[in-house]
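Next up: a single chain in structure tokens, the form predicted alone.
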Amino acid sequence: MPTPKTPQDQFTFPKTSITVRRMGYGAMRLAGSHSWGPPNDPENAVAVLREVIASGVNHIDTADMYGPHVVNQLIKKALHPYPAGLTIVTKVGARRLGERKVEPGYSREQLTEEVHDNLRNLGVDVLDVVNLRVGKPLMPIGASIEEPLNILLELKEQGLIRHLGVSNVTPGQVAEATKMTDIVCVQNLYNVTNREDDSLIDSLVEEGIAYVPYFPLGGFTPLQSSILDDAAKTLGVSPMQIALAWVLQRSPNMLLIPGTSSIEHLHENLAAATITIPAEIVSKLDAMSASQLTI
């Protein structure tokens, strides 16, 4: 991954000294199927993580519920003691009971346990950034997040968390959170065909808050479209690189965390940060809709 040449290649979280490259890495795929259990090849997972750092990435997204515990333990094994400048962002609020079973974990006891699990398995004394994960199936869409966020604020005051973010939230919940404390990032579903957050993203740009889209390549059902294919052919890159580059060009507060368990795909993802999509192709991608996807 080339060294950033301009400030636009980097982002500083609001009211912090944390500056990260806008192309990061999401560690969820290092666990087993649907982020449950260990990977088939733990040593490969360690190798991928070390290549992430060797490639210049300084922003890793994780959660102790991945596995559970598995991914954070792999991160610790591969990277501890952590290199200077690395920011690890984790999330709490969800508890894994099986491959396809998740339950909310918002009580004081549960959130405290989740924070301590992250601390222990990552091998750190304080967590850089903790996102409160809400939304379905954990709580009704748009429900108040005041109570669990207050608990995380108490844990922050205890010195266990440096900064807070929110995940899978509505604009109303973002407004509620920012009235309570400084929020450094919002992590929601967003990609070239899922753009319900367009207005929210624009408002966050004005506030200087990072927007971190999860599933920028479609998640467990990867994006497929003739429009992406045509754009990729024109520019001589892959369709997934086009999808990542489009999101990165969408706004200056966009931080990408594409995940992979393959070093080859890691390099392909990171190379998307060097792609500039011409305006005429951007217009075609902007006009895409979910109906133009092929599964």
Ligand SMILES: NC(=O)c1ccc[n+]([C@@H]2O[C@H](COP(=O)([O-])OP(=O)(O)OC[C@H]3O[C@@H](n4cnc5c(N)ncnc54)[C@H](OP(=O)(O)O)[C@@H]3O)[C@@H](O)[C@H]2O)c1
The other form holds:
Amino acid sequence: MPTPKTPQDQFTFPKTSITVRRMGYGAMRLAGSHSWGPPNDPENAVAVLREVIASGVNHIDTADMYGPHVVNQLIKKALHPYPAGLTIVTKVGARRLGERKVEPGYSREQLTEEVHDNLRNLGVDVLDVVNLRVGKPLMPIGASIEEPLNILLELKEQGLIRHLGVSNVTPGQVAEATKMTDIVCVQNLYNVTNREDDSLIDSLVEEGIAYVPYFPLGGFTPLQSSILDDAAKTLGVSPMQIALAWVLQRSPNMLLIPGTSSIEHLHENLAAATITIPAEIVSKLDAMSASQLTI
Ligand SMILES: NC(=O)c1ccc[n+]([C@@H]2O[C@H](COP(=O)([O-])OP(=O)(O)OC[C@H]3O[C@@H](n4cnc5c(N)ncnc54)[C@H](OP(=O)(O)O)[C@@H]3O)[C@@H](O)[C@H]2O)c1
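Compare with the form predicted alone: the form predicted together with this ligand:
Shown next: the complete complex, the earlier chain at its head.
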């Protein structure tokens, strides 16, 4: 990824000294199938992570539940001691147990254990940013997040967490969180065909809070559409690059964390940061809806 030429290539989390490149990396895909267990090729996973850093990325998204433990341990193996300026964002609120079982992890005991799992497996004394992950299927949509957020605030007071974010949240839950404390980022599902968060994103721009869309490429159902294909053909790039460039262009608080286990895809994704989609193509993409996906 070329060195940032303009302030628009970077984002500073509100009320922090943390500035990251807007094109980051999501590490979930480094675990085995559906992010369970170890990858088939651990050496490749280490090579991808080292290439992430060599390419100038300084924002990695992870969670100790990926594997579980596997992805954080790979990050530590590949990158520790961490380069100056790298921000690792993790999440708590769900725990993966034994045989592909996921359970909520919002109690004091569970959140404390999850934070310590992240610290140990990443090999750090303090976590840069921790997202409280709520939402379905672990918590009813829109339920109060006051109790688990208060527990994380206590862990922050203890010096184990620098900054907090929230994930899989409704606008009401974001408002609840921002009344309680400074939130630096919101991580929700969003991409060119899933835009339920449009008005939330606009309000976060005003507050200077980062919006970090997960599944920017469609996640487990990769985006496929003739509109993306046509745009890609016109600009001489790939449809996935169009999907990423559209999100980056969407608003200045967008931080991307596309996931990949492939160095080739990593390079392709990072190069999307250099694409400017002309207005007439943006309006065609803006008009896309889920019904125009070819699945
Ligand atoms: N907060 C939450 O609840 C939550 C939920 C899910 C994910 N996340 C985070 O969000 C990050 C991004 O989500 P994600 O990785 O699930 O989904 P994604 O970025 O939308 O898509 C990843 C998928 O796209 C493929 N891919 C990546 N680059 C490609 C390219 N250039 N061309 C073709 N295929 C490509 C990957 O396969 P290859 O490996 O073959 O490249 C992988 O199957 C995760 O890594 C994780 O950190 C958060």
